[in-house]
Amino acid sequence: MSDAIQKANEYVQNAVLAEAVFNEIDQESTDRIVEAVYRAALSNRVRLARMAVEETCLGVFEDKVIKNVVASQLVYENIKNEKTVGIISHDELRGVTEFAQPLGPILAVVPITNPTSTVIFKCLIALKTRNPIIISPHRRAAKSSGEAAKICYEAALSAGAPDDCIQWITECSRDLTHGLMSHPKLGLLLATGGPGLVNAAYSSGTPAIGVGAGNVPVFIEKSAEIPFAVRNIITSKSFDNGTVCASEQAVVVEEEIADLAKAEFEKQGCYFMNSDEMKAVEKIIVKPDTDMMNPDIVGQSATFIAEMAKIKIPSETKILMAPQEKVGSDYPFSGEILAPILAFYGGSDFQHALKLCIDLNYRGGIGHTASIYSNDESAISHFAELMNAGRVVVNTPSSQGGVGGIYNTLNTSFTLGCGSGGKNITTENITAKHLINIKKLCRRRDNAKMKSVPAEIYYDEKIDVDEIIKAYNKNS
């Protein structure tokens, strides 16, 4: 046996074992844990911020210290009154009464871009629904992963919960990381990061939940309030350094308002580069030979892209602007960006900015999510409609629209379903609901159509299923 699969099963045993504990707790104790979490992480918030941009070397420290708000306080507030534990359902009339049951040792996949909040995130969500977790960070981000579980594992014991129910990978190899997601006990693989990872995922026998990549289009439609749009695309686009997967990847405008909105994102301190400056930052945003982003812009300011693309942009910059034309592999500024990089498209009309939006969507975003800026309710709806996008924002900044809580009443969650067309098994916002297995009590509740039905019509073999269905009928 390896060493790999000797520690997977450690791990595994060990949450098994914890598995054992938890499905003795009740849901009053269930919820004093995860409150408990939930204040500790709240509590280490701007540590944990430092941490995790000291160690990758990307994003934004004082919107890092946000994301730790978001995934433990507004997590918290958007799970603690679920009932996860005994009955959570009981209709006296139809005679069938739910029950909540963990899934069982759960494995959680942490993305580079979020390593701490990620972690408070997944491990509120299993606590609240007593699935031991077990973190499996990434490389470069172990450290500070590591430093959020230790946090969320030591409130949640003091609070009463079982030993090891948090764990976390201390030395990441991808042998262990595939030797955890097939091992037979394993309940079930929460995984967030790129392509590969999510396909690593699903292929691996063990029940999962991915989230598939996001290239978000951004249609300022011409009723739009253009100050306004630009002012929560900025926000939005520059948050933690555009690492957010809900993020504004390209904008869309009409034709009649595009000098407007363009003159709009310069006033508000973006750059629109032109031929030369976009042939000289194509080279670096993607890996050579490849259609991939490189992940050496992924999380860096816009002054940072511009010096290794050896270009003379304002110090000022937010976010560089590149007007585009067409969609699709040859043209990398029309795919998904994780930094401050959006295309920016005129179409002629509604209709041609509304078929750009589209092509952009299917340009590896979709089901992710979609965002307009509009005052015509006509025109949102026919957006709306046409999208494959699990979520829609309207007049919302796209990365917090998205994650939800902030603007909306969307679940808010880290981890963003793209349904069937992103290879996911679900659009929703992922959440506690997700981890359990509910299971039916029925009770008998005599049903008058089925005694009606001839006895004849099951054993006489010359009845074909048209005189079946006659009979149903006519003595239903």
Second form
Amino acid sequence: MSDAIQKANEYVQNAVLAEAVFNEIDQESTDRIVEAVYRAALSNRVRLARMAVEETCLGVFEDKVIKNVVASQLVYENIKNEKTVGIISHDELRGVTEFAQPLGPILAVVPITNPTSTVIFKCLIALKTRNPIIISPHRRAAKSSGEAAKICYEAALSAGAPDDCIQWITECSRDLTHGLMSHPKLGLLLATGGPGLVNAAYSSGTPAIGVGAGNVPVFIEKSAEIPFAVRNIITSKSFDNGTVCASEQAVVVEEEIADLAKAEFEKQGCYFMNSDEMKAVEKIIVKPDTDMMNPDIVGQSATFIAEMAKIKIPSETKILMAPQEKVGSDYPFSGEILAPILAFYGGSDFQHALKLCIDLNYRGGIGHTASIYSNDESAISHFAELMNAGRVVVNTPSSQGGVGGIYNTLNTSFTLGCGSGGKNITTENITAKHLINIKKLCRRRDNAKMKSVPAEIYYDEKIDVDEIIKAYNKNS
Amino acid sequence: MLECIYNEVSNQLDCKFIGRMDGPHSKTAETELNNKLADLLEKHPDLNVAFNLSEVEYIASVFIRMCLATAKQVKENAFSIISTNPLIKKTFKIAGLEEILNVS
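With the form predicted on its own already on screen, would you show the form predicted in complex with its partner chain?
Let us now look at the entire complex, which starts with that chain.
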């Protein structure tokens, strides 16, 4: 047995013992544990944010603090009243009582972009459902993710949680991750990361909740209030230097408001690149050998990226704007870039703008998030109908809107389901309710309609289907 | 409040635990038990040990580890856990230790 497999066994065996002990813990004790973890995480929001930025060298310190607040306070407020132990619902009429059962040990893969907030979020939803959790951090964020996990673990223990209810991997290796992912005693993989990781999770044979890539189009429809829309888009796209997968990737406007929108973006601190500048930036946003987003620009500021590309921009630039006409793999600005860079498209009219949004949505972002600014309900509905997305946010910064809890009532989550488009099982924002098996206690409730049908008519081939349907629905 | 009642008859040691076997209580019990076991195993290398959990309402993982460690000190099949309540039986079942520890 290799060292990695032996280590994987140790992690899972510890988690299985924790799972066993969790079995004895009731709702009240569970809630006490979750509250203790939330309070500890919230207390350490600033220190953890500082560690995350220092270790990963990406993102914005103040925004990392807010991410930690969202992951602790808003997630807690979102789940605190959920029933997750024992009986969770009862329907006397249907005779069905539902019981929550834990899934078993969860392996939680944590991305470099949210190394502390995702840990806090996943620990809270795992503990709320009495599932032990093993945190697998990104190798470039192991220290800060480990510290976040340690803070959560110590708080959980102090509130009576089982030993090893939270574990974290300190020696990241591909073999260990694969050994854990395919371990027969693992209950679930909670995989937040890139497509390679999510595919590996799905191929492991363990049930997995993954995420899909985003490529969020934001449509500023002509009825929108342009300064408001631009201000919100900048707030969203510049948040943590664009590391949120639900952040806007391309702005689409109708031609009649294109100049106004462009002027407003410039007024509010965005820089429109010319074609030479775009060529220079294009070279650094995609890795030519993999055709994937260049990790070196992820979470970096607009000025840092401009410096990398050797172009000159005003020092206060918030977002680099790339005017584009076409969408596709030959046009890197039309794909997902987790940095403060936005493609900018002008559609000749409403229909053309919608078609551009569809192209962008289907350029690697199906199932994720789409965004519209509009005061025309029929335009909003039309847009929502056409987008293949788990979330369509309206007049809302999509980074914060997609995560939920700040600008809308979506479940607050750092794992956004993308449905079949993103090869996921759900389009929902993942939360505690996704981490339980629901057992149904079914009391006898006879189907009176079926009982009233003489069984013989089902056996007789000569009896017409309409006659059977009529007999089934007969009122007597 | 934890109580451990030991009853030794020849090569049989019955240990009856009463209360919540949480981490601190389990550690206290383990120290006491290990001292007793060291003496008894010298006298009776074929010692049988039974943990009676009829009055135990909660066990922590430290207690489960103590069960495993005790089972390792005696000969094969000489360790058992008896009179568990259904919840605690399920705990051993989830841990995958019901058979190894002869839980009933």
